[in-house]
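Next up is one chain by itself, shown in structure tokens, the form predicted alone.
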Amino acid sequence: MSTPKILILGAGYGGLITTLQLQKRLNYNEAEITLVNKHNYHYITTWLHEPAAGTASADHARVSLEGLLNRDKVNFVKGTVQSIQSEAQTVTLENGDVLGYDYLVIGLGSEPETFGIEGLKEHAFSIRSINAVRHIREHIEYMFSKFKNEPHRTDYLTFVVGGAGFTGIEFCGELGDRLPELCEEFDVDPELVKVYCIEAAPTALPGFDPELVTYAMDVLERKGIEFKIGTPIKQCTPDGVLLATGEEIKSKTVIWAAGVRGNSLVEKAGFEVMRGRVKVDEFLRVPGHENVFVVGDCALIFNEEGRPYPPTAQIAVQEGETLGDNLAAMIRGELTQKFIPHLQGTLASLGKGEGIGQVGSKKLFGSTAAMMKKASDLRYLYKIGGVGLALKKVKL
């Protein structure tokens, strides 16, 4: 009987896992396992708006997946996925290699949402990976620069942030702490500086308890974060944008942070997608697709109330651990256990020292907050690298 070949596509948080975890389970001759990445380092997600804003580099949210693998139980392919053959059993690479599977695992990630919002594909920046993240905080400096020459341009120090989730709050309150840094560099007035955080839903942070929302407002609205709530992006061009209500404002830093869908490549399979995810079953199927199955951003989740679940890191993560254990399980012909997500709590970042967050009922504000961050943090870098790497890359 030939080895079972497991192929997993993507080394986000879902892939990722799933692929430490099988590295943990099995033998090295037990099956064949091999991992597809566009890069060869996995980056951590929810600290991308750190390097964006400047407060951290970049190489800080990268972890290289080198000292990760297992080499003698786990193949690594560094290359992008082109498309999905589901009955020929195939994965094509853009650099025309095919590869074979008896189990594929989905965790290509999610794409930006732009809700059919004119011009913001073009004219937009998106903090979705390091090379995207490098580049806001380039362009950043850059137009503090350009102002010294063009002192009349103040559009070039005026930041659209649109979308006030997760995302949109992270980077503002990062932002919020780089500016007066950026002022002093480049001697800019910080009055002439102008951030907009822009958010079409009634209330910033939706789905997080009215106090702790009022709290992380204030609190970036004391760094020089200026909110828009109920106000649609209705387009986005080279000079700014146009709200719903008819306001323009002119800007040169257009960064949109108000959403995410799944990766396009999962419809393009012909696999049935809401919003370029698909809805899976407890196992974490495709449904009518017995041996591919789908993590992270690509998988659509309900709890008992029928509501999907949030897209979160810590749901990819224990994702990653079921599907892990579940794929062992099934190469040994033993039972295999139904993915339910356990929900931890939700913590967001308000820039050094800041955040909120709700463990139970608990709500958290503050630096205690950040401090359970930071552990929060801890514990996913150890889990992926050991105390070695959670000393390493932990800010402290």
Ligand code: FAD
Given for the second form:
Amino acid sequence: MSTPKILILGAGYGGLITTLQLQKRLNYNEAEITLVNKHNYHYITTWLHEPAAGTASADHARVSLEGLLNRDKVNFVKGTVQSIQSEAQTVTLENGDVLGYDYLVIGLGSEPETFGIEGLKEHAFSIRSINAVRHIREHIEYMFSKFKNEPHRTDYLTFVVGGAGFTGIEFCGELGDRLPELCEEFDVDPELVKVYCIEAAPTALPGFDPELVTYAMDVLERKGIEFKIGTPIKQCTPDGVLLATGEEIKSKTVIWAAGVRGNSLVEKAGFEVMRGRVKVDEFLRVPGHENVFVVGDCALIFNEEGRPYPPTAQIAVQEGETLGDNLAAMIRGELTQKFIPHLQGTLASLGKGEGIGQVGSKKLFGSTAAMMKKASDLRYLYKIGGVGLALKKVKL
Ligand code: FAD
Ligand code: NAD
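Form predicted alone done, so how does the form predicted in complex with flavin-adenine dinucleotide look?
Complete assembly follows, chain above in first position.
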């Protein structure tokens, strides 16, 4: 019998952890493992709001895959997936290469959810990759420099964040920290700078504990962020946003942080999806496809009350661990285990030394939450790259 081929698409939280788990569990001759990723690095998506605002370098949020993979066990292909053909059991890359598989793992992450709102795809930025956040940071700096040459254009100094979910809130925390530095660097009067965080729902962080939400909003307001709550964005133009209230905000910088959907390649592959995510079974399989598995933001799983879990790195990592173990077990003819998520809580940063969190029934505020978040980051870095990586990357 030929060696089974395992093909993993995407080296994000879900895909990388599946790969590392397989690397740990299997001997080099038990399976042919191939990992395909757009870049030769893994990025810490959960940190991307920092380089986007410019409070950390983009380099800080990426980790070379070279140092994580055992090349005796894993083939790495730097390439962009173009399409998946499940009938033929092949995947086509943008360069025309076709890769075959016996087992496929899809971990291609998410795309911004624009809900069909006009102009967002064309005119808004989103915090979704190293390349995207480099662009946001440069653009913000460019706006400050441009204003100095056209001082009547205060719209250059107006920044709109669409969505007060965790991504929007975390980005506002960082931007609030960066603004004083930018004002000083570009000799700009801080009074002229406006940051609007615009949320459609009747509250920021809908569904989160109200006391923690109030705390987060107070911290961000003190940093100069202005909230518009219960105010959906209806349209984005090259000149700003139009709100459902009829108000127009003139801005050359709209950061869309109003939710995500699964990578469109999954739907294009012909799998049934809800907002781009496959309702996987308890073994993370695509229904009707025994050998195709989905992890991370492309997978949709439900809690006991039948409500979908939000897509998080926390769940993607746990899925990757279970799937890695299961694939190793399947190859050895051993029993597999159902995936059961173990939620460890939610922690969000609000800029330097500030955060909020809920772990079980315990609410965390300020520096305690920020420290817990760092500890959780440390655990992840240790998991993928050992003590060396953890010490290199964590900012104390
Ligand atoms: P990703 O980590 O996004 O990885 C997808 C990978 O696929 C990437 O390497 C990408 O380059 C690659 N890829 C995509 N398309 C292709 C293609 N066509 N060909 C080849 N490769 C491709 N969650 C938490 O639990 N805690 C947090 O604190 C937290 N903070 C966050 C902060 C921010 C600013 C953001 C944006 C998200 C945060 N999240 C957090 C959510 C979390 O980051 C995602 O749920 C998680 O990254 C999903 O993991 P994934 O493996 O599905 O995808
Ligand atoms: P989200 O779906 O959690 O929040 C998006 C927000 O945008 C919602 O509050 C929604 O009401 C609002 N919105 C939608 N349409 C709008 C409109 N037209 N105008 C104004 N507001 C609008 O999305 P996210 O914040 O991008 O997060 C994506 C996923 O990543 C979530 O599962 C989240 O839990 C996770 N995440 C977690 C953390 C953390 O744990 N620290 C940080 C970032 C992201």
